[in-house]
Structures are given as structure tokens and as C-alpha cells.
Amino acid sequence: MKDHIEQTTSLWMATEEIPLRAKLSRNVEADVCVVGAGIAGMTTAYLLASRGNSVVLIDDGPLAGGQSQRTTAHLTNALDDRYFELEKVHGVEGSRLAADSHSQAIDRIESIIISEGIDCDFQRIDGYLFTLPGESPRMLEKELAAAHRAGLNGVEIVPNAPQPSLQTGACLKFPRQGQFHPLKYFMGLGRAIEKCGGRIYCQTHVKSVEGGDTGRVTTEDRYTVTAKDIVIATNVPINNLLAIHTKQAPYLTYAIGATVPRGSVAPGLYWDTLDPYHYIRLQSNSDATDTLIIGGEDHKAGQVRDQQEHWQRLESWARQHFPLITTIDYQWSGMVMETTDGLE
């Protein structure tokens, strides 16, 4: 799996580069360790280094060199398991927790953005929710009063989407959603941890983490890391793989980037309920064109031989829905993780 990964390329990717930061060569002490600079990771780092405190960051790859620039960067809070049947899980307090800390990443990620001057195309912008033609609108009007018990209030149906080549019909708007380059952002971020004292190596790989009073970070080549805290913001947690890994799922999710004529997209984040379903956003090009994003034919890892076949499949239901595609010119996949719980 890996090997299929490296050889596919996001937009991300293509249009921005992140320098590399240098390896743990020496023994050091801060007062946090952090391990993983995902979009977690580095936010969590970010955070208190400006607040203070004294911060190792390590990844033992590049920064954002996982999962996080592969990504269709959609910033959201309406969740792919619905809040209705979140709310059957975790009752309607858990569910209030759920949109409410999903918004509020979405305004941290703005306020930073703000105040570091991050330039990375961030855009507050409308997403959509739509479903099958021929589908009852039950499901939406449940959707519909499950969000506003979660605090969404600004959650309302609208009689369509604005892209009409959709043809969504009836549909759930959900306000002041986000979207930005995520690379873009990163450097920023990774500028920012380091104005404000924090430390970052890459290549930096972690042998094993001890905790107590003090704890100690081991990487491969025997340097160490000793901190007051220590967290760990890996895609699945290193420290504690057995417990965590038989409560979670690994999907691929697969993306295209292609042309479209500017303007010939209208700007929005949307999202199907077919099964498996699609994603959709544009990203600014700098010539007189977007390249429109389509993610979906999500499945278990493992389970499929021909992954080519899938973004077959997704320019296939794009250029039905968006006839004005001129070419297809970035494919990619990533991993996700399904929890037992539904908020991953």
C-alpha cells in the first residue's frame, strides 16, 4: 500500500513545498514533546509554544508528510455519520460536543491564520448536503433537527444547491463551513511554532516513549527527548497501539484534481449520500482556471486489488456532473481512520 501511495501526487503537493527541517542529532529537554507534525501535531505545538512553554516537535518524516497533505481540505463541521445516529451513540450531549468542537477547530485554524499571517487561500464558504434522486427527504429533515439539537442552528434546507449541474433538488445548507491549502498552511504554522521558540526535527524517527514524573522520548538513533509531557499526535497512537488499533478501521479515500474554466463552478463544499459517497470543492488556480476536487470510493484497506479503477470511477461521475472538466491532472489517496465510536 505504501508504494501505490508514494507514487500518487496531490494538488497540495504539486503546488507547494515545505522546507525540510533538520534531524535530532543531540540529546534535549523541553516541557512538552510532541510527536506527529500532522495538522494535530502541530497545531497542539503551536499552542503552547505561544503560550509560553518550551516545545520539542518531532516527525519522522517531513512536516505535514503524512496524512495531512493528502487531504481534500475540507474544514467542516457536518459529519459523514450524521448526527442522528450520533446522537443514538453518545445521546444528544455527546452530540453538542461533537459540532461544537468540530466548529471550533474550523475558528481556531481562522484565528491563526489571522493573527500569523498565514497567506494559504483560506475561504469561509457554504456546504451542501444532498441526496440520491429519488431519495425520501426524510433523511435530510432528521439530519435537520439532529443538527440544531447539536447547537447548529444555522443548518437549514434549501430547494437546491448552487452548482445546478448537481441537480441536487432539496438540500442541507450548513453555513460558514471552510476550505484552504493546507501546505500553504502548514508552512505558516511551522514558522510560527518556531518564532515563537519551539523546536522541529524531521527525519526523526521515535524508538519508544516512557512515561512518570519525567518523560522520555527514544528515537531510533538513540537521542532523547525529556519532557514534563509528552503527546502523542500520530495517526494511530505509537504508544498505545494494541489498545487503540482494535477500536478503529483503516479506509483508503481516493481524490482527482481537474481544470474547469473559472466561474464555471460555483465556490461551495458538497457532499452525496450515495454509497460510497463524494466529496467536492474548488481550489484557485493562478491562470484563469480551478482545478475542481472530487474525493470518495472509500473502502477497507486491503480489500481492493485494482485501485486504479477507483479514480476511473470518480472521473467517470465527474465529467457526468461537471461536462466542462478539460483534464484530469492530479490523483491521490490517503488514509482514514473509522473509530467504533463514529467521530473519527
Ligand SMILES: Cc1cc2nc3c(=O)[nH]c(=O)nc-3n(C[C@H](O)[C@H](O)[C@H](O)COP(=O)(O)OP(=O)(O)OC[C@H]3O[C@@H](n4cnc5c(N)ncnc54)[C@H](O)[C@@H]3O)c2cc1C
The other form holds:
Amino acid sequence: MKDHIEQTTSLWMATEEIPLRAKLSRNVEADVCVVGAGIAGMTTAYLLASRGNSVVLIDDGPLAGGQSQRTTAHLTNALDDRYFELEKVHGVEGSRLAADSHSQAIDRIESIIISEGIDCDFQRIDGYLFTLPGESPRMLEKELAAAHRAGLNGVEIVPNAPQPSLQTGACLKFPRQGQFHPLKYFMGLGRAIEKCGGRIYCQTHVKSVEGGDTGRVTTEDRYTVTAKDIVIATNVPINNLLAIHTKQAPYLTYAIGATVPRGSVAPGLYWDTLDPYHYIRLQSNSDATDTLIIGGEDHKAGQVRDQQEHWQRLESWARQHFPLITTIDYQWSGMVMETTDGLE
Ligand SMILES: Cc1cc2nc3c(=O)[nH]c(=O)nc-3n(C[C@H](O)[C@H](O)[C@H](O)COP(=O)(O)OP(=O)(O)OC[C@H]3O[C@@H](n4cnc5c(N)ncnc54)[C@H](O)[C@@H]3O)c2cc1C
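Alt. form predicted together with the named molecule, vs. the form predicted on its own above:
Next comes the full complex, this chain leading.
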């Protein structure tokens, strides 16, 4: 299944390429070794290096070559599993923590972009959660109340989302979400890590990780990184095959990128309540067009043979709701790890 994913190219991969870094070819030491250079590992490496720690960041592909290059890059504090559901599992305090950490993550990305001068099309943008025709508005009211209890006091019910063709009716508005071009961001973040003295190695597969007072990471080529601390940021852990693996399930998700005339779709992040749901955003192009990105059609990994059907269904949903689409230019898929605590 991984091979199928790797054969597809996201909008970001088609429009930006991050230069490779060298392989690790000697033994090195650091305060911290971070394994995995997706959004989790690169952010960790940057924050540690910018506070004066010596950091080695290792990935077995290019930078951001995992799921981070396949994301649709909605930066949100509106959570897929709904605040009223999270409250049942984690209580109001847990749900406040989730809201606060997601809000702070958007703020943090914005502050890194500003302080490091990263040109990555970052925008603050409102998000809209809308129900399906005929669905009771009760769910939105419950989510509104739970979002307020979680501290998201700016969330409100509005009569319509700004995109008329979606015919959302009353929907929930989450203000000040974010979006960016992920690979442009990672390109800048990589430079920032190196500016702070961080060392990045690509195409370096980690074979084993040993903890203890002094940790050791060993690569496939038998080189080692000795470090006081090791951070495993490989999306799915490579060091502990039990604790987390039993609490998460891999899902495939699909996305398409369609050309629409500039200005024909109102900027916003949009999510419906279908199961699996659709997620929608825009990305501006250099000509007089925008790319409309629509994702969805998720299913558990390994349970579907014909991926093409999923893109076709996305396309027909897209054409029904956005009649000004001219061409479908991108189709890609990727893996999302769903966790049992609802906080993925
Ligand atoms: C189509 C799609 C749309 C999505 N949309 C959104 C969205 O709108 N908003 C959102 O928040 N999330 C979204 N996601 C989810 C998001 O992309 C992921 O949660 C996120 O990118 C995971 O980042 P990561 O750093 O944990 O993992 P990854 O980006 O996968 O990085 C892990 C890295 O570890 C490396 N690695 C693994 N094993 C080893 C090893 N043994 N040695 C060395 N390196 C190793 C890999 O090469 C990889 O580069 C979406 C995902 C998909 C597929």
C-alpha cells in the first residue's frame, strides 16, 4: 500500500523541491538526535537548536518526504473527533488542553514563519464546519457549546459559509485557522535549523535505537549518533513496537487539486460531516487561477483495491459542489494514523 501512495504526487511535491542533504558517513555526537524529518521532527529539531542545543536530525528520505509532503495543510483547532466527544474521554480539562495545544501550534508556526522570514503562502483563514442536507443542527449546537467550554470562545454559528455553491445553511465558524504551502515552509525550516547549528542528514535509515544515560542511534550503514536524548518522530514509532502501535490504525486518505478561476471560490477551510468527511481549501497559483484542494474518501489501509474509484468519487463530489472547476490537475493519497484517544 505504501508503494501506491509513493506513486502519487501532491500539489506541493509538483511545485517545490527541497534540496537533499548528505548521508551520515561518520560517527557523530550531539545533545539530541531527532529521527524523522516530517513536521514533528523538523519542528522539534528547530526548537531545540534555536535554544542552543546541538542537534542531529536524520531521515531515510529527503526532508519532509513522508506524510508531511502529502498533507492538505489545514492548520486548525477544529478537531475531527469533535469537542463534545473528546470531553467524554478526556473531560473538560483534557478538551481545553487539546484546544489550547492546537491553537498554540498554529501560533508557533506563524511565529517561526515571521522570525525566520519563511515565504510559504501562510494565511490566517476562517474554517467552517457544515452539516449535510437534512441533518439536524443539534450536532452543531452541541459542538459550539463544547468548543466554548474548551476555551474557543470565538467559535460561533453563522447563517452560511461564504461559499454559496456549498449551500451549507447554518454552520460553525472557527476563526483564525491557518493554511500554508508545506514544502515551502519545510524548505525554510530546514535552513533555519542549519542556521542554528543543527546538522541534517538525509537518505540515512535508522536501524536501531538504544536508550540509557547516553543514547545511541545506529544507521543501516553502521554509523552511530551518540546523544543525551533521542526523539523518535517517525510518525509511527520505530523503537517501541507495542505501546503506540496497538493504539493507532492506519487510514488512507485521498486528495485532488482542481483549477478554478481566481476569486470564484471564497477563501476558507471547509469541512462537512459526512463519514468519511470532505476537507476543502484553496491555494493561489501564479496565473489568474486558484487550485481548489478537496480531500476525503478515507478508509482503513489494506481494505480497498481500486484507489482510482476514490479519486473519481472525490471528483464528482467536487464538480457537483464547485461547477466552475475547469481541470483536475493533481490527485494524490497518503496515510493518516488514527489514534484511539481521538487526538490524532
Ligand atoms: C492527504 C492528506 C491530507 C492531510 N491533511 C492534513 C491537514 O489538513 N491537517 C493536518 O494537521 N494533518 C493532515 N494530514 C496528516 C499529516 O500530514 C500528518 O499527520 C503529518 O504530516 C505527520 O507528520 P510526522 O512528522 O509525524 O510524520 P512524517 O511526515 O511521515 O515524517 C516521518 C519521517 O520519518 C522518516 N522515517 C521513518 N522511519 C525512519 C527510519 N527508520 N530512519 C530514518 N527516518 C525514518 C520518514 O522518512 C519521514 O520523513 C494529512 C495527511 C494526508 C495524507
